[in-house]
Every structure is written in structure tokens, then in C-alpha cells.
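What follows is a single chain, given as C-alpha cells, in the form predicted on its own.
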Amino acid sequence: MVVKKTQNNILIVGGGIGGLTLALALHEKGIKCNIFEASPEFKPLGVGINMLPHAIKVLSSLNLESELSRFGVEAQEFAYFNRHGQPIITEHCGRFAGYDYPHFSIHRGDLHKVLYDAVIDRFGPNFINFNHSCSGFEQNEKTVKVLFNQQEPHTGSIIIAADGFHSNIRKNLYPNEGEPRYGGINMWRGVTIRKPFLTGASVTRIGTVDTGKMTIYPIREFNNGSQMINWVTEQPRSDFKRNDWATKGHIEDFIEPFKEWHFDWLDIPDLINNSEFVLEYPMVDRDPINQWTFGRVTLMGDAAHPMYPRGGNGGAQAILDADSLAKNLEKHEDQISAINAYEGERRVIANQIVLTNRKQPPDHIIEKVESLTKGLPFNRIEDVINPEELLAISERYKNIAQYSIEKVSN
């Protein structure tokens, strides 16, 4: 491949699923990059991620989907259910549900390691700059300089803020915007090996925040026959405490409302028991904003527009902003006119996801039930609700998340 010589250099600040996915994209069409990265090396960090037909489909123009598929688990269907451990409704997903690409139940570590191995063995070794922590920018009419803590700054031609949920880029464009948004809601995550439940390949989700709420899916297959099972649990807590994905969580400070979760399909308190570790954060995010694009310099994946961790969206909206980010490279000879192209196709619908997964994120369909039945155990789901009601509200949410089978196939 032959880097475009007319192409000025792009500054890509951070080396996450979005920075990285966006440098591979502009490989692909020869667009010269670089990464800056405030991690010292490269490190997989998290637990489990969804990944959705929308981002595969990007990821597989990339030719990462084999590589996918030999560390995720490709699901077959979300199951929901209420408090009781009573199917609700399933749906297929994927390619089971009839799309052109599969959705990957995927170890985030694993994933960002697809990611960051491709970027290796496409641009080489020395590629990504590590322990750069950026601490601002300058621009002026022809070129934008990215400024580092006790690092030399670097010269390009646009940048390219893709430094996470707490992005310094951010911080510098909008001083007074604050603390993260805490809705009153806390997660604790962890995962377990175990045998496979449901259909070894079911995305599942039981109850409702107020009362209890789990989500469970497997993310790696062993050659023993068993899979390490992600779980997230959220529930309602009045104090705030800022953290990261790394902070240690404790089970009796979550495992109350589960103590009782034993299903014929799943023995949740002994899920959680045997978990390899728990991680606790606080469900942050915030509010939309009505410009990304300053001059030189664009906002992308969680700098932009982060949201609630709900509906297997925050990573995959990240990839769709890099794929919309380079095809706009590729078509618009002038740089600022391309960034600011991609954030009129992408800014007004990942606001819309933010705000739907705070008050109407997928598993609605389980509050809509247990609204109607009062939290009670009920015969049929057919004597409560119309089972094509609840595929509505799953519709609708794919349609605002641009994952419906028309939007991926077109």
C-alpha cells in the first residue's frame, strides 16, 4: 500500500477500541496517522463487551471478523426475564435473526488486543506513542499542535480526540462542564467459569434495576467445555463515588436482592460466588453537547457522546464514529470540511443513544412487564402483554442505534 502524499498528517489521540479502529480505517485508504497513547505500554483492561452487526460490519471491512471469532463467542439470542427466572421473550440476533454479519460476545481485553495486534502488524512496531498524556492543543489557519505532559508536542493537520470518557481534548473545548453525570445508578461487574447455560450463546437479561438486574452472556469458550461467563449487575445507590473499571467491588454489597435466584437455567448466587474478581463503577455519563468540531480539531467514541454502558453501544458507536470519520477523509479533499462532515452524520444520533439508554436502553422490555404483572410470577406472557408489543420496543431501539437489519444491510 502507498501512503497518499498529498495527505497531511492526522493526529490521533488515544490508542482505545476508537483510536485504534480509526487508524486501521485510514490504512485502509492510505490516509497517513498517528496514535498518542497516555498508557506507558499496552495493557487489556475490563471484562465483557458486546459487539453488534452495526460494528462487525466495520470491523469485517477490516478484515478483523476471523480473528474475532477465534477469541468472542458468537451469540444466538437475547433472552429476557423477569425476577422470578420466567422467559419474558427471546429474540434471535446476528446472523441468526438474518443479518450479513454475527454479533461477537467478546472479553474487552481481547477485542482491544484484535485491534492493537492488527495496528502492529499493519504500521510496525514502534507505531503507537505510548506514555503521551495529552494536556491540551494549539491551532492555527494551517496546522494544530497537540500538547503532552513531559512529552515533546507533535504537528499535524487535524486531531482527533479519541481519549475516552474523561478526554483532556474534551476538558479544554468545554472548562465549565463539570463532574460526570451520575444517575443514581452503581454496577458491579465480574466473571465466572462455568459450564454453558441457556444456549451457551444467549445474551440474557433478568429483572429490573429497582428490584434486581442482571445481565449475562459468555465471552470465551474453553476447550474443556466450559466458557467464562460475564456478568453485570445494576442497582439503585444515592452516593457517588468516582472511580475507574479497575476498582475492586465486594459481593455483600450487591448480592442481596439475588440471594433467592435460584433458577432451574442458572443458579445466580452461586454465579456470582465463584466469580474470578468483581469490578464496581458508577453508571456516568453525559450530557449531549451540540458541537464536536472546533477548527483542526473532532471529538470521537466516548470524548464525544458517552453514555450509560447499555444496549452493547459505547464501543460500537466509537467504531461506527471512525468508519464515518474515515470515509469522509477519503471524500473531502479538505480536512476541516471532512470532520466536520462526520459530525453532521454522527453527533445528533449518538446524543439520541445517550438519552435512550437512560430511560428506554433494551431491557425496558422487562420493566414494561413487570409494571403490568406488579413484579408477580405470571402463566403466559400472552395473558399480560402481546409478545409483538415487546418486539416493538426492541425494534425501536435498534432503529435509534442504527442496528436494524435494513440500516447494516445498506
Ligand SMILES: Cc1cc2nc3c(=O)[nH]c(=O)nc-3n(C[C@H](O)[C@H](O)[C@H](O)COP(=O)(O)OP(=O)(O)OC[C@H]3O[C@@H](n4cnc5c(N)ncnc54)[C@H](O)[C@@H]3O)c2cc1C
Given for the second form:
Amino acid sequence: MVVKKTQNNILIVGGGIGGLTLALALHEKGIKCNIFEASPEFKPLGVGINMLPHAIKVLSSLNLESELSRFGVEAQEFAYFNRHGQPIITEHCGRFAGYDYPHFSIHRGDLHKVLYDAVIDRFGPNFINFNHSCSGFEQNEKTVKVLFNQQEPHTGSIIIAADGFHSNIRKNLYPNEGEPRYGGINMWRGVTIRKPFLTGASVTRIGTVDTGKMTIYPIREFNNGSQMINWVTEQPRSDFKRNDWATKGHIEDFIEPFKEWHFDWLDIPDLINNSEFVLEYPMVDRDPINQWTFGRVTLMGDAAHPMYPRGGNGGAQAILDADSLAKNLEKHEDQISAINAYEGERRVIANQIVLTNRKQPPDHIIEKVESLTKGLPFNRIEDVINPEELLAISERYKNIAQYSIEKVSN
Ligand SMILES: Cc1cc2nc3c(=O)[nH]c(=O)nc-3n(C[C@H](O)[C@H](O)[C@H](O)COP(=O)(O)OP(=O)(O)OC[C@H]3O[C@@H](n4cnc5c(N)ncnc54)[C@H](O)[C@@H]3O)c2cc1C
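Form predicted on its own done, so how does the form predicted together with the ligand look?
And the full complex, kicking off with our chain again.
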């Protein structure tokens, strides 16, 4: 059956990063949609997130680049260090590496707000249906109905589930999937206001999970020259607690490996001890699934491919999904064909990133050097390994995650 574009009634469930980007991308193409969001109001939540050039390319096409640059920090380089604070390799990123688009390190709340403000500006103040917590759906040959816990159902032509990691629509489609998969790593994260370190725009990765790993980058700049520095550590832990981005953490639970990390370029204990707050979150994902689209319903973002938040791709891949969905919904008269074409473009790629983030994220570079040096300091990295071999690890990840210069330029 062909659903005419003029009769479109696309139902987006979830007004997070993916859902809002999709609404904006559809608006750009003159395609109507509705958004249903569980939370009672807009709240800018979370901590730091990296938006690499592949995601910024999409957001630029929605005229959001200058807004993002007002909030985020344009990153210049990825810098990798061993646990002794010695530089292993540094590679430029974003425009500094020759991309046409910047790499922004940004507070997730700021990113969400830029998207939210654009949605309100372009659709009007009451466009998002807050307080609509989806419980499931029903579909027949002609229509689909989204069901809510406390609100009346809403009928449309297709449902796009952008309801995040704990997606209820995914639960309806995969009722036996069970708990998220916990890989035995817990994360603690926080933000510290301080003066800039290194270039003032460096995304740094230090050490390894087994002996203490840190990822540190600035996400906001203040008029007095100070910055908000986002930091996150990953450490092995056997106990799994349900993943919730708001769970409070405690410094004494994770600071041990970092007690002596007083590097001349950054004092890590000082950074941790001066944090505004500490949150914890388990490293969880789900095994890739081999079907996202079921009739008039499809999954996107974390609902489709929940992944370890490594390598700056959780948010970015949701944004790429939105781009693909909007393009296919413009191209195909039949919306069911459109969502199947979207899945055809995106599922295999996203699933491969899920698996790569488990075993070979970009910081595999540091693991490699740690194992070659047996954790000891080195004199020259060239005596340990050819730096080209390390850069090849990074290039491999960029190719898999779709942000090599060639892929972003196409
Ligand atoms: C509160 C929060 C904080 C986060 N903080 C960080 C962070 O600091 N760093 C980072 O890298 N990533 C963070 N993430 C994850 C990151 O935003 C996602 O991995 C990424 O943006 C994928 O986008 P998404 O749209 O699929 O999911 P999300 O951006 O998570 O959006 C999902 C949306 O669906 C809504 N929703 C959930 N269930 C229902 C339901 N039943 N009915 C209707 N709506 C529903 C949620 O309220 C949310 O708005 C956070 C996510 C959340 C929800």
C-alpha cells in the first residue's frame, strides 16, 4: 500500500538526541511528524559527549553548527598517554585534521538544548508531547497505534522508536531479551571547572582499564578563561547495577589507581577531588539484533544499537540514523519501504560499531603500548612501536564508525 506524503503521520517515540534530530531532519524536507516524550518537561541532562565530524555534518545541514559552537569546545586533537603520563601519539581531529566539519566536545545537556530550541523555534512551543510514556504499540495493514501508560493512544502511519537504551518498543519486539549485557567495567564521571590544559581543546585518553583509565576533555568555556573539564574513568568491577545516567558515585570507590598521577601537564587527583559532582554508570550494551523494522515500526539510536559510550559514537550514530531515515522517507513514497531501506543502510554498520566498541575502541592504542612495554615508562615511542601502526588502529575505528575523512567528504 502506498501512503501519500500528504497523509503522513509519523510518530516518533522519544525526544532525546536521536528523536529531536529526526524531527528537525524531517522538517527540513517538509515531512510532518509528532514526538512523544516520557519526561514531564525538557531537562538538559548528562555530562560530556563528543560530536565528531560525521555527526556535525548532519547537524550543520540542519543549520545548527553555529549554535553548537556557542556551547561546545571545538576539539583540536586526540592525545593518547600511558599511565605514567607520557605522550604516545597525538592526532589532529575535526577541522584541524582537514575535515570540512568541526569536532565539538560538548555537554550532552547543551547539545540536547540546541536541538530542543531548534524544534521549538521551527515547530512551535507545544510540538513535543511531554508526559507520554510509551508502553507499546498495535498495528494493522493500514495504521499503527502507539500506546501510553497514562495517555490516550495515538494513531499514525509509522512509529520510529527513539526511546533510548531502555526502549519499551524494543521490549515489545524482543520480549525475551532480558537485562543489558554488562562487560565487567564500571565508569565514574564528573566535571571540574579549572584552567585549560594542553591545547585547551585536547581530547585525552590515558592508561588502560586494568590499571586505571581516564578520558578527559573540555566541554564548556567561560568568559574568565576557565573551562568545564569532563572526565571519565573506566575500571573493572564484577557487580552490575542497573544503568541510569543519574546514579551518584563516590571518589573513594575509584581514585586508588590515580593517587600518583601528578603529571606535569595535568594533576589527575586534583582534577578528581575538585569535581562538581561524581556520577557512575556501568559499561553496558546489548547484543546486536538482526531486525529493526517490523511492519510499520522501526528502531533507531540506542533503542536499535545500544553501545558502550566509547569513541564518541552513541549520540553520533543516533544522528546518522535520523539522517538516513529522513532521506529515505523523502525518497520513498511508501513509508514502509523507506524504513526498510533505512535499516538496510544502517543496521550492519551500527552493529559492527557495537562489537568494535567492546574490544577495539580507539584507546586500544594505549592497551597495545601497555602490553609492549609491560606497563613501564619508555624513552621514545619509536623504540616501542612504529607510530604509524598505532595511527592505523585509529583509522580502522574511523572507517568502521563512518568518520574517516573520505566517508565524511562523500
Ligand atoms: C538522562 C541521560 C543522560 C545521558 N548522558 C550522557 C552523557 O553524559 N554522555 C553520553 O555520551 N551519553 C549520554 N546519554 C546517552 C546518549 O544521549 C545516547 O546514547 C545517545 O544520544 C543516543 O540517542 P537516543 O536518542 O537514541 O537516546 P537518548 O538521547 O537517550 O533519548 C531517548 C529519549 O527517549 C525518552 N524515553 C525513554 N523511554 C520512553 C518511553 N517509554 N516513552 C517515551 N519516551 C521515552 C527518554 O526520556 C529520552 O528523552 C544520556 C542519555 C540520557 C537519557
